[in-house]
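To begin, one chain is listed below as C-alpha cells, in the form predicted on its own.
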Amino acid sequence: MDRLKQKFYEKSSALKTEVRSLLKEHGALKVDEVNLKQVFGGMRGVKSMIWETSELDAHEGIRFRGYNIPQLREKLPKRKDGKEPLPEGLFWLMLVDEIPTQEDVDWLTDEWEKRSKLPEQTIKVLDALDAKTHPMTQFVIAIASLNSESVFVQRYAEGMNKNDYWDATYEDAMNLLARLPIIAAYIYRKTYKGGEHIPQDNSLDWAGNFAHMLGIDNPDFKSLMRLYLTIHADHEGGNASAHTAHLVNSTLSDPFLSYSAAMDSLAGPLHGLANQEVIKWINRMTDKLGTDKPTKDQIAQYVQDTLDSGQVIPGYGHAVLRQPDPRFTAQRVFAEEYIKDDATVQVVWDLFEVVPDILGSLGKVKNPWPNVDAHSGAILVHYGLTDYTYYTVLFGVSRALGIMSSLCWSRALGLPLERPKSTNTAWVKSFLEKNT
C-alpha cells in the first residue's frame, strides 16, 4: 500500500467509525427544512449530502479543509523556481486533511507520472473524432473510454468486498488524475495545432507538464497553470459537476464514468462553459466600440445595453457567494504581478469597478460581484491561449482534484445510493389546501 493510500485508509477508517456512532445516536435529528421555493428551485441550499474536501461560505468564499486561497498560496509546497502552490499538494490536503511536505508532493508528482500512460484505445477514440468536435465533447468521450481499464470494475466483477470499494476507487482516481493532463493536451493539439503533439517532460510537475504539452513554455504560464489548477479544484459538493459525479458514483459506477458524467454538467453555459462566454462578451464589446481600451463610461453603456436586451453579464453573480469570488481575487493578484499592462486584463478590472453598481441598482440581484470566470479568460489570452472553446477543459482538469478525493471518501464512508423523493404539482396543490 503506497504512502498516501495508507494515510487515507487510517483517516477514513477512523471517521467511518465515528460517523456510524453519530448516526446511531443522532440519526433522527432534523438538520434542515425545505420550503416550496426550494422544491421548485433546484433544491437550492438544501443540506442533503456529505462533501469532506471543501466548504463554500457565502461571505468568506471557498475553504479547502479549512484553508482559504491566500493560505493555500502561502502553505502548500511550491517548486524551487516558482511562487505558486503545486496542485499535487492540494490533492494531498483534500484527501487526508494534512498540509503535505515537499517530499510528499514530490512523491505524488512521480507517482502520477508512473501512471500517466494512456491506453491505446483512448488515443484511437480521440483520433477517430473530427477535429471540429467541441473540446468538451472530446474530453467526455476520452474519459469514458478509460473505463475499460477500471480497477473498480474489475474487482467488483471478481466479487470485491464492499469494505474495499474505497481501495479500488483510490486506484482509479489516481490513474484518472495522472492521465487527464495528457488527454487534455492531446485534445488541444489535435483541435487547434494540427495534431502536432508534444511529449511529456517528466522533469516537470503535474501542472507545469500540462503547460508544456499545450505548447506554451513560458515559465510564467507554468506558474499560472499551477495557480489555475489549484483554485478551480473544488467548490464543495452542491455544484452541478461535483453533484453529478457524487450521484453517478453512488450507484457504484466507476470513477471514470462518474467523472465523464460530471464533465457533461461542467459543459453547460450555467456552469463551466461560462468562462468562454466572458471572453466572447468582452471581445464583442471591444469590437463594437472599436478599441481594446474602452473608457469606463463606454463600458457602463455597453453593460446597460446588454441588460436591456435581456441578456446577463457573463462572469457576474454566483449561486452561493455574496462577495467577490476569492478565486477572482487570486487571479487579479497574479495579473497585477505578471501582466498588469495587458489591455484585456485592464478591461476586466474596469468591469469590476462598473458592473456591481449597475447590477446592484436593479434591486433584484443578490450577488452583483464577479465570479471566477470573470478573470481567467483574460489571463489565458495574454499567454496565447486564445482558443476559448477550450477553456472549460482546463476547468475540467482542475475540478478532478476535488471530485476524485471526494469519491474516495464517499466509498470509504459507505455513503448510499442517492435517491431523493420527487413529487408533482397536484401533490403541491393538495398540500397547500391542507396547510394554508
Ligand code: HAX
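Return the structure block for the form predicted together with this ligand; the form predicted on its own was the one displayed.
Keep in mind that what follows is only the chain, not its partners or any molecules around it.
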C-alpha cells in the first residue's frame, strides 16, 4: 500500500468505527429543521450530507480542514523557486487531515506523473469532437471515457467486498487527478492552438506542468496556476458540482462517471461557467464604450442596464457567502503583487466598488459581494489566456482535488445511496390546511 493510501486507511477506519458507534447511540437526535422556503428554495442551509474535506462559513468563507486561504498559502509546501502553495499539498491535507511535508508532496507529484498516461480511447474521443464543441462538453466526455479503465468497475465486476470500495475509489481518484491536466491541456491546444500539443515536463509539479502544457511558460503564470488550482479545489459538499458527484457516486457509479457528471453541473452559468460569463460581460462593456478604461459612472450604467434587461451580474452573489469571497481576495492580492497596472484588473476592482451598492439597493439580493469568478478571468487574460470559453475547464481541474478526496471518504465511511424525500404542491397545501 502506498504511503498516502496507508495513512488514509488508518484514519478512515478509525473514523468509520467512531461514526458507527455515535450513530448507534445518537442516531435519532435532531440536527436541523426545514421550513417551506427551504423546500421550495433549493434546500438552502439544510444539513443533510457528510463532507469531511472543507467547510464554508457565510462570513469567514472556506476552510480546508480548518485552514483558511492565507493559512494555506503560509503552511503548505511550495517549490523552491515559487511562492504559492502546491495543490498536491492541499489534496494530501484534505485526504488525511495533515499538513504534508515537502517529501510527501514530492512523492505525490511523482506518483501522479507515473499514473498520467491517457488511454488511447480518450485521445480518440477528443480528436473525434469538432473543435467548436464547448471545452466543458469536451471535458465531460473525455472524463467519462476514462471509465473504461476504472479500477472500481473492474473490481466490482469481480465481486469486490464492500469494505474495499474505498480502496478502488482511491485508485481511480489518483488516476483521475494524474490525468486531468493532460486532458485539459489537450482540449486547450486542440480548440485554440490548431492541435499543436506540448508534451509533459516531468521536472515540474502538477500545476506547473499544466501551465507548461497549455503553452504558457511564464514563471508567474505557473505561480498563478498553483494558487488558482489551490483556491478552487473545494467548497464543502452542498455546492452543485460537489453535490452532483456525491449523489452519482452514492449509486456506486465509478469516480470518473461521478466527476463527469459533476462537470456537467459546473458548466452552468450560475455555478462555474460564471468565470467565462464575467469576462465576456466585461469585454462587451469595453467594446460598447470603446475604451478599456471605463469610468465608474459608465460601469454603474452598464450594471444597471444588465439588471434592467433581466440578467444577473456574473461573479456577484452567492448561495452561502455573505461577505466578499476570500478566493476573490486571494486573487486580488496576487494581482496587486504581480499585475496591478493591468486595465482589465482595474475594471474588476472598479466593479467591486460599484456593484455591491447597486445589488444591495434591489433589496432582494442576499449577498451583493463578489465571488471567486469575479476576478479569475482578468488575471488569465493578462497572461495571454484570452479564450474565455476555456475558463471553466481550469476550475474543473482544481475541483477534482476536493471532490476526489471526498469520494474516498464517502466510500470509506460506507455512506449509503443518497435518496432525499420529494413532495408536491398539493401535499404542501394540505399540510398548510392542517397546520395553519
